[in-house]
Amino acid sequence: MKTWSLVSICVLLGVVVRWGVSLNSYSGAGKPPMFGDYEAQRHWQEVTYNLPLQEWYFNTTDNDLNYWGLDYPPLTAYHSWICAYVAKIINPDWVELHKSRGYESPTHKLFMRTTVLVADLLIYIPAVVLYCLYLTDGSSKKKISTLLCFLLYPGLILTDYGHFQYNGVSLGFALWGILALGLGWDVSGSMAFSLALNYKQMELYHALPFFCYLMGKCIKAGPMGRGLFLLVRIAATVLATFALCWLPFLSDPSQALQVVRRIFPVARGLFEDKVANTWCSLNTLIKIRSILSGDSQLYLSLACTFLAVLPSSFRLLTKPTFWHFKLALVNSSLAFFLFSYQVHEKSILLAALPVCLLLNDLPLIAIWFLQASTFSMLPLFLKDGLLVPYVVTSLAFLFFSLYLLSALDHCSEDELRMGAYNKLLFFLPKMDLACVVRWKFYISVAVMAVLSIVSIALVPPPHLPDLFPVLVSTTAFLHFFGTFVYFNVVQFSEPPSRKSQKKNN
């Protein structure tokens, strides 16, 4: 009873923080003609409510795809339609065809913010609670501490409740899938992850770990016995889930092909804005987009992504344990973020989710990465007028997570899984790697703080207008690449020996 009381308090605090952030500005507020992601979500409600389903993804006189055309899978469109139906009941002006373009009002903002919170309360937050209670080790106090830190992760809160998006829906479905696999419900987990994929195509970042984990379990169970039966059940569930989500578009092949073209827009280029990945960081030294053709950029990114994700996926396929599954989720999502094609700065949330799963296992590394991931989106938050919530949520998360998880007290070489590093660095003098990691953490936080202050307080030179966003993205890239290397090394090390570790089969 006491545990659930504390859970309720954590959820209430998470909701209060989310609602507090939602009182601030949003993407594109008062900035015609395109506005921003807030208007994009409102416009999708307008389109899905007023136009027949066959026109949702097509360019027509009533659906200008150049003005925030729908470019997410069908489940997002259905969600927009549900929100639009409620909006129509409250105030028809919010979704009136053509005339509602760029609609802004305090009442409409309240409605839009509420739709995000309702989605989180229904999908994301329950999955977080159940994961922390049933799939993390330690005392009830430690589980509650992990839950609170998980719910207070500022990157997701600022993006969904500040900038404005529904990332909690796709991440929530993915987390339900992870939760189900951790409890041994492989078929249910497959269905949940299929829903995540059908809500946002970026969930492909997590697809290989799901596939390799389940395939590894099937092989381990016997390819001609229980394993084959499990594989058939999983395949049937995935196909059925996709078929139901795409059913309205399957009657006409041109409809389905147009949806695919919209959700995989290869014509947009290698990257946009100042994203903290390899290509954008490398572009400051070598103008990749000028040297290589569009096709060459696409093939290069595909090859690099495949090579980056291959070791982790192969390791998971041969050792399909839940521990390796969590690590593979981090490594796969970071590989996609660092090397894949058409990456947005907000895509780092796809790597942040599996890192949140490791708050209980590797608290210092997880906190460090989550802080860096929030910092990497600083230019976006400043553009949206979210300076105050960025500072408050980032400092609160850093303080509470370090304190509640005792992260700085639990960072010995064994607890940081640094044993493999000693073997890899055998040619160097013996070092206290735990001490090195702590000092790197202190320096990293100081650098992020300084760059945040500089980005706010100083004006860049006229000939270098993007100086501070580039410094932020490059600094964040170094953090992400270092994390990617670290978690790959950890995945190839021996798993933690804990009596209470959950078994996956």
Contents of the next structure:
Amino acid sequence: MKTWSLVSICVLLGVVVRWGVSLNSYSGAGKPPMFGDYEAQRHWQEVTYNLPLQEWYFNTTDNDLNYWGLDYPPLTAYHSWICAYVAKIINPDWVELHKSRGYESPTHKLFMRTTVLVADLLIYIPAVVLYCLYLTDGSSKKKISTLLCFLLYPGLILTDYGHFQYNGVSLGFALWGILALGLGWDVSGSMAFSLALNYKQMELYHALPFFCYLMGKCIKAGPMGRGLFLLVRIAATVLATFALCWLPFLSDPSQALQVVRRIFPVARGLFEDKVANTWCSLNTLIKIRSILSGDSQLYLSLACTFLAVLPSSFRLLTKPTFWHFKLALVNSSLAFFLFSYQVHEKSILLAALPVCLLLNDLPLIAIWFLQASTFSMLPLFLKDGLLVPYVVTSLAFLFFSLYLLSALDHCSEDELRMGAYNKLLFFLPKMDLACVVRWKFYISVAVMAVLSIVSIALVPPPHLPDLFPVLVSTTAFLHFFGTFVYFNVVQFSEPPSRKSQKKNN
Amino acid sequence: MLHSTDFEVHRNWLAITHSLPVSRWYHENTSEWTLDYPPLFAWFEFGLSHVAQHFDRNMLQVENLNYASPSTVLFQRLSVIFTDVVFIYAAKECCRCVQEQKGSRDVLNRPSFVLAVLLLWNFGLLIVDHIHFQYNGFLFGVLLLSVAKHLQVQTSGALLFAILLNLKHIYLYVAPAYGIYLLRSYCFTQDNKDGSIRWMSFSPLRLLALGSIVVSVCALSFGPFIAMGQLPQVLSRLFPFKRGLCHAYWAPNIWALYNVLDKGLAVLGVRLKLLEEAELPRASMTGGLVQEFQHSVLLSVSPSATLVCTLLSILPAVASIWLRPCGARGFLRCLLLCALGSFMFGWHVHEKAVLIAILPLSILAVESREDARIFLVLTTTGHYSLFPLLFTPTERPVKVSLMLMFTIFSFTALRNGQGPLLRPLEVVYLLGLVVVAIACEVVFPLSPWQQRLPFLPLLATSVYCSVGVCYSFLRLYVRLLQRDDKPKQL
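Return one more block: the form predicted together with the partner chain, after the form predicted on its own shown previously.
Now the complete complex, all chains and molecules, led by this one.
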């Protein structure tokens, strides 16, 4: 069958699944006074449409920053403004200043869900299609299978179309950046990534690999001459993009400073709620938050993050190939997720995107991680009433990806790039690695399934009310940490010989 | 979660069969959705209701009209998904019957794979069963299974059809095909050399076997009601002729064209001063309600007239397989023609009935290029005519995406890389369908006629689709009457 028809069928299936999920409840539905992320997005439309730009990030009589104040960079604000413009045409009540607080109706929900779908169709989905068609190896059937699994990743669908956020936009821009870098268009890639950064500041998790990769390329091209010229062009593009996005705020330095203060709130603690990173998991054993002061918590997390991200970035700087770039993206975002300050569970999506890029190369580990990342957000989904979509999309994803990518068949030592493991763990008895990995996968999926059922069906004992979220986040943490170690080992192993077809620079 | 009136209908039937004694089942009318399927389906609902009580006991109270708690919706949807297992098994059996081509073929191009996708992902079935809510997957599973058994030359086909008739009597549409085929090919054990009938080979034993199968199934199903003397009541529930010539949404059949012609002539007559406006009956048929009404210019149509028209339309097909049976595939063609004929000329036909023709046609479409052409036209128009069933904006992206998916797949898979499949006229017609779709879904709601003529998009859809359905009907007839019993390979 022709490729284009298979691609369109995959995309349409992705759209159907997304819309199906969007028919369910959203974050904070029917829960006054604060509601949830859905109300936050609606409130930003209200603020950006009705108030002048100078007041968007400031605490004024019209703009109460305690009620979902804007805390994303300007591109989010502009996007909200566009949505508000459309909303005003359809029904002005939706963005009426002050009066529309907590506005909920089926038509409004339809409108908000449509904005997410439109943004996805314009930005995220085309990037995924182009990546799978042009930057993955294999037969066209393999590419289509990768495309389908990529589009069916449950974590992003449930967060964007269930909980309600616009991660598709920032991740989409980042993906355009990765795509451009893969095709050798460094300047366009840096522009796309700058746009992603200006949409959500969490994209900083990906910033270090972009920087090291481009810097490594410039150094390889010659520190004087072509390399310097490339560096200058990239720097100029990035600065120009930032300037363009921040233009209205640059007229007054206090404006720009206030925006920065809003998007980087350092007054909050080491972590909030239950998140599957080191600090929260460590907190179950030793109460770090009470032992260390606020400042030392900040320094500790900075130090650990820096140490964790150093090996992979250094490796990328010395060997700036696309393969290493993808691995460094995974390692860097995982390092930030595990050790950084004030991490939210949804930030795992920033690590999930680069892992999706590796679906073609390391299918089993990628599928395993993606499933674990969806599982780690289970408490959030349960709070939002998204149980049925969670179960259906996870099962569908596991089924399709394991079947289409034949993940369980490609488990040999060479295919999993575990050669380095054997060298490191030479003291352990030699075992059939493929068998071991497969069994670990089965056990892990079983554990996740059991914990999911238990979280839904049982009531926690009264003296341990947070038992199930803690169990979920600790299990997820173990998975993430293991993945982090694995991908670091892979990055330091020799790349496989068949990578010569890949577009290297 | 979304649900439709059919949802309440089935909930009501669960309640009736669970809470009331058998003698009250066909007399109960607290709700407007009375039990109007044959008894075997009622027993099926009774069985389901025993599982339902573990989900939510309240749905089984007859008084709880329009009761729709989340667990009720969950149970109902799960029951449809669960009974679809029958459909999946039937699809598998049909794929076994399809002739494979020799030579290495990509999995995606193999006829059995294409057939499996065409059946399991059939757009019409998906939206009617899972969004709109009915148990058609289960019923079509039984139908396709009986067809598959016929294609495999096994006798269980007759038993399955007898069961099917007692589950939903709409399958009476295709009963003539079964009756004549079984009589001709099963009861007369041999044919003459030239294919004509050999009267001497009539086997009374086989006729008796067939008869006893049918009678015993009907006895099992209707028996309790005959014993209680309720047979007339049951029959009046099963065949409600008070409902009017056209269903509320105007199935795309001959009568839709007839109505439009009548209305057009009436308007013309008034303009040309041939008729008095006051003499015309109230124009309620365009109001979209299900009522009895009279036609103003052309003759009014009564239920018996439709029956006569239907019988006349299927007579050539039935006669053809009596005189020259072409094996099981000939039977399948006759079944399709009976289904389409009844769809075209029947009384109070629902658009969903077009699925009775589309699903079996899938089997023929993967084997023969000519049939694939007819299939594409019939499927696209038939499925599009189901669009008005889902009218809320929330469902629009889902129905458009699913329709596009199915259409893209069927066009590319059946084409199989051997050049264009459709004639230019057919392509133009199908493109016109896209224009009609955009006009009805996008342009019309934003135009000023939305208030004055709300029924216009339904009218346009039905009329445009009837042309396609009629065309497919005629082409299928031509295929049957050509003396050609070897299926052409793709």
